[in-house]
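Next up is one chain by itself, shown in structure tokens, the form predicted alone.
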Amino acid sequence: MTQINLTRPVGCPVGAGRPLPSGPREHLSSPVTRSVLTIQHRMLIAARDFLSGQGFTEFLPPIVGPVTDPGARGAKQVDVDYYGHRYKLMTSAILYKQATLTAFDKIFCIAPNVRLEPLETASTSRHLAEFHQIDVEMAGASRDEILRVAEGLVKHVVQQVTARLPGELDSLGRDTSVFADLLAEPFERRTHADAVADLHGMGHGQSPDAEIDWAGEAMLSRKASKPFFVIDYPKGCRGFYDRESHERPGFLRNFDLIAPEGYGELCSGSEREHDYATIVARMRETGENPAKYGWYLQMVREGIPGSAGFGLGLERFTRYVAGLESVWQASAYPKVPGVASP
């Protein structure tokens, strides 16, 4: 068998993240990796316990399908030949979460995602080409209701890990006192416009019409002592499924959850659009071809419930809880953008 070396990507500056190991054996046999994966295991147990206790049903999402979330920020989809048909590897479970609400009112899944991120993301220490999300969706929910679920989930997972695995965290040098504010206080909510103004005050040229860029996320994150929500993104910067506010046209009923200490975004979510005509119009506005989404639009036409939900990046969340330098350390078989690996 040919050994594929994991090497620093071309253009990745020294110091941008911990150097990748020479191969799977070095990574998997590392005491650091064993501690990190032990923590991640406990995080998954805690997440399932919390969501099941809140009445959510776990389902298994598909890995391939005729269409997937169109994505953003330059990430590309992966095409596969599925018995002569051009199918996609899932970049997100969002369309299938909405569809599954025809069976259950409250659902979640631990969903694999594949996104060919731009090569420059290899230097952010926060991006993987293959990762997992804790995906949650709730029929009839408002943004405020799903924000409370996301906050409760994060707090429960952190509380369980710090209570049950203090030795593993200590072995990684993670000071658990940094979680005091997270566990004791509500998460702050700030609007996208306020976040942009804050970045302008720090000399960062963030566009008021775009998602907070990666550098901006890190700047806002470094100022915080606990996770916080950014809400009310402008309409043009997110997908067709994010619901536009009736009270504030031009703004979306959505959010990001940003971790403190410079770790950046952990989670994105929103109230979902479920009106057929509005979804088709939004698809066209965002440059999507409605004909590609035949099965999904047929379900929307027949009726799917209004909902709200989110996707919480498991590896990013693990990185934050464990205090890791790079997100690839939170994966047993890391896929860093631009790096060929097992």
The other form holds:
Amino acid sequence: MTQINLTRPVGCPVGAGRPLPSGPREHLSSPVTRSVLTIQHRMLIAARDFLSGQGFTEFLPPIVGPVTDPGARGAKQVDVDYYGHRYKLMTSAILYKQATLTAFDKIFCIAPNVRLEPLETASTSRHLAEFHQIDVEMAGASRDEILRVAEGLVKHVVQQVTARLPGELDSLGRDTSVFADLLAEPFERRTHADAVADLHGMGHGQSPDAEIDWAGEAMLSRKASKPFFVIDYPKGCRGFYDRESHERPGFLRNFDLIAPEGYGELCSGSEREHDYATIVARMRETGENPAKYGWYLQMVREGIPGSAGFGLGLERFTRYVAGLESVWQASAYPKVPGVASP
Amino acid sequence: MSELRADGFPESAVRARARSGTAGALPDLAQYGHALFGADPAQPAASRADPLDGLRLVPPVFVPGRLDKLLDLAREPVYRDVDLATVVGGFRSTLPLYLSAFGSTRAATVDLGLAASRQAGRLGIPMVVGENVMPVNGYGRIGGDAQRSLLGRITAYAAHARDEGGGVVVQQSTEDADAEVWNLVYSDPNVGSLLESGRLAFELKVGQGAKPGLGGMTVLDAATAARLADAYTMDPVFGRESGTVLRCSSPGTFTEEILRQQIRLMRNNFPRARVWVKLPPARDVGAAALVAWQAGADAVTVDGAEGGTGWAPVAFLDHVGLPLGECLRRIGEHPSCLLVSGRMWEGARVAKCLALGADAAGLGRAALIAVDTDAENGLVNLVECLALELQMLISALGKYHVDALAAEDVWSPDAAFPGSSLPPAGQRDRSDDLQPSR
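Pass me the form predicted in complex with the partner chain as well; I've looked at the form predicted alone already.
Then the entire complex follows, led off by the chain already shown.
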């Protein structure tokens, strides 16, 4: 039988992040892992408390379906042979979140996602091929409203962990004073164009038409003392469901939440497109074949509510709160891109 | 040699070159001293429909470029001093050539595809892998026949590639998006070395020369058709009793905004891969090429209506699409790399296209026939002969680098090609083409 080891993928630059453990026993029995998972458990309780308290209903998202979120940059979806049909493991719950708004106006789920990320992400310390998102969607909401939900959620979770688990944080060497600004002040909002200009000012060649690259994001993140939102990304860098601005064509009514201290992106969200013709045109702009989105387009055609929402990466958020070197430390069974592991 | 044929294409001449290499650039040696040679008057009349054939390359008497080269070399330059190395769609290439896509059509058998891949790698020229190779033949990582697959083609090229130069270009069209060809290649450890050495590109196929306005077509047996019925239209045009169906891709819906955003998304999602865009010989080819370049495409490929194909309706072959020469005229002056294909097999046609603004030419049918003639060296021989002709032609024009060819080097009997309005290719700084545009 082949022994599966947690080894680095071929061609992956070594040196970024903490070395992977030799196997699940070493990882699971480590006091560090226990502290991290204890913190993550508390974060989930706090997130559910906060969202339920705001009137959101938790639903359990599907794991496989005929189609999933195509918006993951460069990542490959996992095909599943579903009784002879090509199904996909979920890369995000976005399509189902929009559909579920026909049942409730305010929903959330803790959604598992699988994305076969490009191998270069194995060295970012913040990519996992299998991860979870705290996924939130709210019918009729504007971006301003959903940004307030995201900010409130992050603050509440950090407040709960720092108040209830000071010992665990201390054992990990996480100085809780780094959260002072986060807890006390509103999160700043800056446009993608401003972020690009900042990066150009720092000598980083960021494309104005594209997603902020990993290196650029880390540079912006290191300069900050609390999380901040980047808003108004250009159209060519996100999925078809992020709504294009009527006032500024070519720009999206979307956002990312970037953690400070170099931890980088925690969360992506947006106001959503819900108009049938716009969604079909945007599908083509994102290189998609509308034919495979049959069930979704049928629902959109019959009408789904306008909405705004976001997905907050649970392992990334845990990494930030616990002050971990690598995001894989925030998973009991980490799947680092390119590494065959249990 | 198989039964592969290419009617309407100078098949026997290509086969001769695939056997003899550079000797094919000259008349049959056996006739030396016995025969007189001159232009064949039947030739231009037969090919009047192709504007490129109507053009002539016209050397000058006064050759300041040769003087520069003379000073450089401290001796009289000769044709072998012409430098043919250039930049093709962001890749360094030994020659202004690339291997065009041939897809999963039956004529392009797996063996021919692999032979062509190996020889293109040896030659140090880029290779495009057709859009439907993966959806039809598979990728080749888990299960299936690894050799038949897309990965088989890529690894055959990589195993024979030089240390630098060349590159692999993977096509995807609308229906192939379902199979996420690009995402799979981009995240594959087997492709890591190409990606890390900057030798991977993705080509968005907007259309092709032989059937502009239609999507890809192949003829499938009933069993294969049933397997792929979810992804493609299967049209029983041959009758149910034939046991075969026509597999059709849609041409895909494009507007300016759709094309622009698809290219931006490719750059966003695959930042380490080059982006190529293949256009059909459409009436708005100039506008479409400009949108592609402005959105950041590293190369636009234009396939003239004379381009080859595995399968196309007769009406399209004979009556649809612009000839390549007219595409070049409509594109005119342009900001970035332009690649062209359509009946390319010898040096004069390639030189004319380069003079009219193209940066390199793609070999499609010629490459298939060449490897069918000689699986080991057919393409290498054909290309070496083509390269010799290019060196002779370019040196005759008083120039010593392939990038120096310009509109002044061609003459047209009609006014459709106002040479002076075309950009002198030599004035464009092609070193810029190698700079990452992001």
